[in-house]
Every structure is written in structure tokens, then in C-alpha cells.
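There is one chain below, alone, in C-alpha cells, taken in the form predicted on its own.
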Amino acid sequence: MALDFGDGYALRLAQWTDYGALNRVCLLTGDSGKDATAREDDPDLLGLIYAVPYQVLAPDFAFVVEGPGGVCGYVLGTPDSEGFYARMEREWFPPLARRLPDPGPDESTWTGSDWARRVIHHPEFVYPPVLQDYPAHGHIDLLEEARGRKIGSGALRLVMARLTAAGVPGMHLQVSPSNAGALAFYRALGFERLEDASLPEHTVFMAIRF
């Protein structure tokens, strides 16, 4: 156990046996922190893109929040975004792509999880020079039962401490511009919004120097 939050909630390193739970939490928070079940036809793809690979490729920085009823959140990180993305493209996505159809480039024909299938077949990683002063990145998602207990801040601080101990100078995160709660959460932890023409406009990048 890495942290005990009380009331039956604790943080621990994620294991391969948690893959189903990681997929579930990712789906239930996949719409800017809300349940994305209604829009997805494959309940596992969100997690297979944004959660499970962190336990596989950066296991020392992948944690789950265990509650009285099981896993109810995670905080995931990697100290080396460039290396992580290279391994994702080389090792992680090709086996997934072999078992999934490519829906093609015409977004007007996409339904359900076609957007995710397209990402798996044609991954695009955002890592321009402005982010390279913050080479670590990560994700944090909590189900409703785990919110409001200071679990998120405690868990992310632990991951940031591990990254700092590993010699990483900074970290960045992507946030939906419509997720006001998440933006306020990161600001409270010392993250600041990055503004640069090289960054995509549909998402917000928050960054912090250690």
C-alpha cells in the first residue's frame, strides 16, 4: 500500500489483474469526467488507449485507488513522454490494430468507438518542443465515490514525488476545456496553463516544474 486515505480507501501500485478495472474507470470518466458508456460501442478501448499501457510500460508510476467496493480510480504517469509514445507506437498499438477494423479517415461515417479504433490504427502523439521542459505526463481519473476525499491530490502528489526522485524536471497533463473542476484541481496543485501555437486548440495543457 502506498497511501491509506481512511474509510477503506487506499492507493496501491496497479497490477496486470487491474486491467479490467482500469478500463471500467476510464470508460466511466471518459466524457470530461463523466460516464462515456452511452457513446462507446466497445467498453474497453478508452482504457486500452489511456490507462492500461501505463501499467505495462511505466509500472513504477501506475497506481489504482482501491475502495470498499474495489478499484474506483487511478493515477498514472511516465517520466519520459517521448520514449513512452515511441513504445506505444512500436509495441502497444500494433497488436490491438490487428484485431480491430480501421474505420477510415472520414469522420462523418464514424459511429460508436470508431474514433478510438482510428486512433489505434493511426496514433498521433502531441509532444512539441514547448512540452519538452515538462517531459513527464500522466492521467488521473476518479469515480464519484472517491471524489471530495483529497484522494486525487494525495495520489498525484505521490506520483509527482516519484517523478522528482527519478530526476524528472517537470510534468504536463491534458485537460478538456469543458472540465472546469479538473482545471481548478490542477491549478490548486501548482499546475499552470501552457499557451503555444504548436499545441492543439481542442485541449488544455497544464504543466508544472518540480
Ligand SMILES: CC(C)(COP(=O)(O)OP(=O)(O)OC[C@H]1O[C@@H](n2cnc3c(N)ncnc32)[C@H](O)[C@@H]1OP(=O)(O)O)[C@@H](O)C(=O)NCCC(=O)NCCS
The other form holds:
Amino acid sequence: MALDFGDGYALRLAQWTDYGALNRVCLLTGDSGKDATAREDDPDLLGLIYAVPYQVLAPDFAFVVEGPGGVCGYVLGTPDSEGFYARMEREWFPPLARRLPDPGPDESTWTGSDWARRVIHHPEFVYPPVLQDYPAHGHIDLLEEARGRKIGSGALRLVMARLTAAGVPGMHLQVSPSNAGALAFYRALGFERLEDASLPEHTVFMAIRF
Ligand SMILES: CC(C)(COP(=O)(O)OP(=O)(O)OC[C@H]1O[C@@H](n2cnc3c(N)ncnc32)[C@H](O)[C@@H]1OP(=O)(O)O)[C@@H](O)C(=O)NCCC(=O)NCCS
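Next up, can you give the form predicted in complex with the ligand of this protein, since the form predicted on its own came first?
Full assembly next; the chain just shown is listed first.
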């Protein structure tokens, strides 16, 4: 166990047996921190894009929160976003793409999880020079039962300490602008908003130097 939060909640390294739970937590928090079940027709694709590959490609920085009822959250990091994205494109997405239809480029025809199927067939990664001072990135999501117990801050600090020990100078995270709770959480941990013309406008980039 990496951290004990009390009341039956603890942090431990994720393993392959957690993939179902990673997909489930990702779905239940996938709509700017809220449940995305009603939006998606494939319950696993969010997790197969934003959670599982982190355990596969950067297992030393992939943790789950185990609660009284099982896995109820995760914090995932990768020290080298550029290398991670290259492996996602080369190794992770092609086998997924072989078993999923490409919905085509016309967004107006997309329904359900078509957006995810499109990402899997045509991945686009955002890593302009302004992010390169913060080469690590990650994701953190807790189910409602686990929130407000200092689990998120404890878990993310532990991953940041591991990244620092690995020689990484900084980290960035993407947040939906409508996710006010997450934005306040990252600010409380010392992250600041990055503003740059090279960054897409539909998402907020929060960054910290270690
Ligand atoms: C955002 C999230 C990871 C925070 O984890 P957490 O364990 O609930 O947060 P902590 O208890 O460690 O909070 C640490 C500090 O962050 C701030 N904070 C956390 N959640 C907050 C919220 N909803 N609103 C305002 N501030 C918040 C507070 O300053 C808090 O300190 P305090 O409790 O002394 O006031 C968690 O609530 C979560 O997973 N939410 C849903 C999924 C999500 O939005 N993920 C982020 C996607 S980018």
C-alpha cells in the first residue's frame, strides 16, 4: 500500500486486474467530473483512452484508490508526454482501431461514443512548446464517495513526488472549463493556468513546476 487515508480508503499501484475498474471510474466521472453513462454507447472507450494506457505504458505512476466497496478512484501520470503520445499512436490505438468502426470526420453525424471512436482512429495530441517545461501529464478522478477526504491531494502529491524523484521538472493537466471543483483543487495544489495562443480554447491547461 502506498498511502493509507483511513476509514478504509488507501492508495496502491494499479495493475492489469484493475482495468475494468479504471474504465468504470472514468465513465462515472467522464462528463467534466460527472457521470457520462447517458452520453456514451460504449462504456469502456473513455477509460481505454484516458486511464488504462497509463497503467500499461507508465505503470510506476499509475495508482488506484481502494475504498470499502472496491476501487473508487485513480491518479495516473506519465513522466514524458511526448514519448507517451508516440507510443499511444504506435502501439495502443492501432489494435483498438482494428475492432471499431471509424465514424468519419463529420461531427454532425456523430452519436454516442463516435467521438471516442474517431479519436482512436485519428488521434491528435496537444503538446506545443509551451507545455514542454511541464513534460509530465496525468489524470485524477475519484467517485463521489471518495471526494472531500484529502484523498485527491494526497494521491496527486505522491505521484508528483515520484515524478520529481525521476528527474521530471514539471507537470500539466487538462481540465474542462466548466469543472470548477477540479480547477479549485489544482489551484490549491499550486497549479497555475497556462495561457498561450498555441493551446486549444475548449480546455484549460493547468501546470506546475516541481
Ligand atoms: C477534483 C478531485 C480530484 C479532488 O479530490 P478530493 O480528494 O475531493 O480533494 P481534496 O479533499 O484533496 O481537496 C484538497 C483541496 O482542494 C480544493 N478542492 C477540492 N475539491 C474542491 C471543490 N469541489 N471545490 C472547491 N475546492 C475544492 C480545496 O481547497 C481542498 O482543500 P480543503 O478541503 O482544505 O478546502 C475530486 O473531487 C474528483 O475526482 N472529482 C471528480 C472528477 C474530476 O473532476 N476530476 C478532475 C478532472 S480534470
